[in-house]
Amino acid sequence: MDNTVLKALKERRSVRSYKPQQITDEELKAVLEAGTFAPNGMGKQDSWIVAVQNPQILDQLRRMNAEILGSTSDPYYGAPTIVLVFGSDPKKWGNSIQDGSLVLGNMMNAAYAIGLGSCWINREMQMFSTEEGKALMRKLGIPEELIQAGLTGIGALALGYPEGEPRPAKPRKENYYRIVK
């Protein structure tokens, strides 16, 4: 079947090297808006999306994530924008992680569609469960009542202009899906 959306879904790849040039506000808003249209349980729109371009906060995020990783390298691959996704405490809202994951997926596909690179980054759950993480959430403008209720880091996107071409997709494994009629 020939379709531009299906083609984009097959071609999008995680980008692990970014140009230092910042993306435009228009590009950023397009990616963020795509995230807000992700499917979500019961239409609750539980996720919170925070885009960070402030150099000091970017440095803090890089350091915090690297510490959890046990590394000194940049877990966000030098991306000039980091987009954080938060959701309710998963013990209180069972769809929290799934909803936030769909937000991240929508934003990755939107980024690719407009010529940006992205990569899903993990460890935000651990980062934002710390006192430093909670203080950073306050600095990012997350309402205190959400922090107190257990708002959780779901994941993040490294976002920017790709430096070079991403690797081609690995061949898909055999019998990846089944059809039962």
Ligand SMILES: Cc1cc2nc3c(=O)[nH]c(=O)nc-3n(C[C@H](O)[C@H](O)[C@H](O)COP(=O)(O)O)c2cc1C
Given for the second form:
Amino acid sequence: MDNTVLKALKERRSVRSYKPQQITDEELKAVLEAGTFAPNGMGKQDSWIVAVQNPQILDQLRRMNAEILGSTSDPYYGAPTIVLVFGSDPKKWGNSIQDGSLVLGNMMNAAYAIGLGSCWINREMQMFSTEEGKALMRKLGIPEELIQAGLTGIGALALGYPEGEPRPAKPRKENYYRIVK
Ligand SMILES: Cc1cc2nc3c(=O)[nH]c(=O)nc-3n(C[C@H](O)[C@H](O)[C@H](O)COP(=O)(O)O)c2cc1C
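Switch from the form predicted alone to the form predicted in complex with the ligand and print that structure.
Below is the entire complex, every chain and molecule, led by the chain shown above.
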């Protein structure tokens, strides 16, 4: 079928190299807003989305994530914006991870639709379970009662203008889907 949304969904790729230039506020808000319209369990809008563009906090995120990876390179590939997605303690809200994942998915597709690059970056759960992570949540303006109730890092996006071409999609595996009538 010839459809621009279907085409974008197939063409979006994870971007692992970014231009240093910051994206515009208009672009950022378009991506964030797409995240807020993701479907979510019982319509609770449980997820919290925090876009970081502050250089010191970006450096801190890069360091914290790299420490968990045991790497010296930047896990966010130099992206000038990092978007963090949090959700309630998954033991207390069973849709927390699903909700946050759909927010991230919407934002990745929205980013592609407006010419930005993005990549889901992991390890937020570990990063924000430490004392340093909780202190950082406070600095990011997340309400204390949510932190105390176990707000959890679901994932993050590296976001920016793509540098070069991303890796092409791998061929889809055989029998990825089946139709039973
Ligand atoms: C749950 C999840 C975690 C991921 N974590 C990382 C990551 O930490 N670093 C990274 O470079 N890519 C990460 N990715 C991106 C995947 O590697 C990428 O989506 C996959 O290879 C398919 O490529 P595509 O997005 O270009 O289609 C993650 C993707 C998902 C959905």
